[in-house]
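Shown here is one chain on its own, the form predicted on its own, set out as structure tokens.
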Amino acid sequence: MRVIVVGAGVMGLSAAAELSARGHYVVALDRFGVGNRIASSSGATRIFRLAHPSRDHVRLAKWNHVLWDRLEQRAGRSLRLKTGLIWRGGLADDVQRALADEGVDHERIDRRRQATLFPELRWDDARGAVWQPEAGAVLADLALHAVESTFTTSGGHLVPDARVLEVDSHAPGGVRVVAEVAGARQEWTADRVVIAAGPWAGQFLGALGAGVQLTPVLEQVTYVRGGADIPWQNRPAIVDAPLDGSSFGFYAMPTPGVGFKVGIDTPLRPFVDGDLDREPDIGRERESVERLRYELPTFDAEVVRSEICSWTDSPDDRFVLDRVGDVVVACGDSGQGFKFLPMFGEVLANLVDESPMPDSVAADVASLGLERFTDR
């Protein structure tokens, strides 16, 4: 089968690699290249976790965890730093309940237990806390390039500097993709096309008659030193959600070779096509450092660097993974897509070549489809 993949970020590249490994002829097109700083998939680390406030996401995360093991075997190296996760504040009760219902090892912790797990983390009596050991940081840059290597060594073709102009799903002989590559117009015809265009996905969905109100934004993270006297690289990741559950609030994780990464879950500004400015915002950097100094007062909060990337919210903050005729769509990372990198590859490849999903997650994958928006 001939497959064109539009977008070589986490969703698209993982799909391209899996399809190529299955023996399909795959061409992946990307405007700025793998791991670029303009879109969503760059950066040194991302949190991975089994802890989620809903049972369906816990089930998907358990499956994804197995697929991470397979990916690491293929890569011949570890791509995750397993240090555990402390989830505090909003949704902690839901997280604990979902983990318990799915039989996942976890623990509701008190001040004394937190002190053994993360002695530098400030305790807050008003905020419940859940410990889950199968979590930590994905070594994101390494993981992305490991998937790229799988793609190219299995015969896949990566085309950088490709700005896709049109996806025509009604063309004779297949799906026609038109792109501008290094200033020249090129066309391909494929049996299937995967659209995984990140913040640019909305324009393609509308053309398919599958319009979904996506909201792409820019977010910023900051890396601090952590400190020479503190083994920060062994400390757990943190999710500290507002008590009203309105967002994931503050999050942090160890980043080997750099320091401790911290983010505040508030958009920096809307994503606008053509806005290539990724210069960090000093005000947001200061806000992040102040929050880290409050939560981890003994850490060295000297800034190493800050980075900006995009993420794309779906209307319900869940992934959009589905097939419309001969076109498979993948979008709506909602700020938590990278941890599901291997799952995206498996799901999207199954949608392309019509392989069945595992029984344990088939209904959960189906719930991420476009049908849920039909009554909106």
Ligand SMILES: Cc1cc2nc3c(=O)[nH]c(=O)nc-3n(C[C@H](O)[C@H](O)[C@H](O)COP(=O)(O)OP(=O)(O)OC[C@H]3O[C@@H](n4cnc5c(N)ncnc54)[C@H](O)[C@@H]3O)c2cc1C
Second form
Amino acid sequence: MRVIVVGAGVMGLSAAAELSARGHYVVALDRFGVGNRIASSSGATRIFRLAHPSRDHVRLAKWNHVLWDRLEQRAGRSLRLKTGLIWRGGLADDVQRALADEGVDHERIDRRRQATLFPELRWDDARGAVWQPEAGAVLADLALHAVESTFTTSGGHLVPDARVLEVDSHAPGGVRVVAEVAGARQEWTADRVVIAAGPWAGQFLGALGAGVQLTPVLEQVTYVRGGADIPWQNRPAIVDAPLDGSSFGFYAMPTPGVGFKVGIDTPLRPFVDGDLDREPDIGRERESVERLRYELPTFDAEVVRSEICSWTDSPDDRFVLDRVGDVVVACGDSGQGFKFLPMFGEVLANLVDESPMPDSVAADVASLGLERFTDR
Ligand SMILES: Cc1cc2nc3c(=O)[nH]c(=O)nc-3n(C[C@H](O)[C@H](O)[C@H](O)COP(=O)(O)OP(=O)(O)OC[C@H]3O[C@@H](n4cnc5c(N)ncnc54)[C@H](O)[C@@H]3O)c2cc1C
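The form predicted in complex with this ligand is what I need now, so please give it after the form predicted on its own.
What follows is the whole complex; the chain from before opens it.
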């Protein structure tokens, strides 16, 4: 098949690499380039975990975990720092139940046990805590570039500085894609197209009749160092959700070569096309460090830098993965897509070339389709 992929972030690049590895002719177009700082997939690390409040997500994460092993084999190096995860606060009971029901190794922990796992972390009687060992930090930049190199070495064509203007799924001979490449207009015709445009996805879905309310936002994280006596590379990642479970709350992860990365899951501002300002917000940086100092009272954190990137909330905070005619849609990462890098490759490639999904997750993947929005 001739396949065009619009967007070379986590979703698009993974799909492009898998399709190319399967022998399809693939061109991936990206307006800002792989790992660019305007979109969602840049930065040194991201949390990976199997811990999730719902069983379907845990099942997908289990499958994805095996796919990470395969990606690391292909890359010839490990791309994950397995230091474990402590999930605290909101939804801790649901997380524990879902992990138990899906047979994933985990433990409900108390003050004494938490102190053995993360001595610097303050204990909070009011917040339940679950330990999940097969978790930690993805080496995000490395992983994204590992996928980029498997794509290009398998014959895939990556076109940076290519802004797609139009996707016409009713053109004669296939799907017509029109783009501005380095200022010049260029057209392609493909058998199938994957639209994985992150916060810009909404611009393409309407024309496909795939209306889904996406909410792209900008979020900020801060990298800190210090605590020379703290072996950060061994410390677990943390998700400390508010008791109402309305967001990820405070989250943090070890980041090799830097120290620790922290974030507060409250949008800095809505994502607006054309707003390329990614200058960090000092107020939010101060808030993140204050929260970190509250949770790790013995750690005298020193700010290294802060970064802003985007994520795109779907109406139910679940991915949107589906095919509409000859166009595959991948969007709605909802701030939790990076850890599913290898799974996106499999699912999107299967949607393109109509390969079957594994029985164990076929219903879970189908539940991520557009149909769930139609009867609202
Ligand atoms: C602060 C923050 C913290 C996060 N923490 C975690 C975490 O701990 N764990 C986790 O799993 N995930 C996390 N995420 C989420 C994760 O980073 C995203 O889910 C993932 O990167 C989404 O990838 P994507 O491919 O959907 O989007 P993007 O990476 O946004 O990819 C879309 C691409 O499309 C291109 N594009 C758009 N429009 C066009 C066009 N017209 N023509 C050509 N190209 C176009 C863009 O240039 C971009 O490269 C976090 C995200 C943020 C912002």
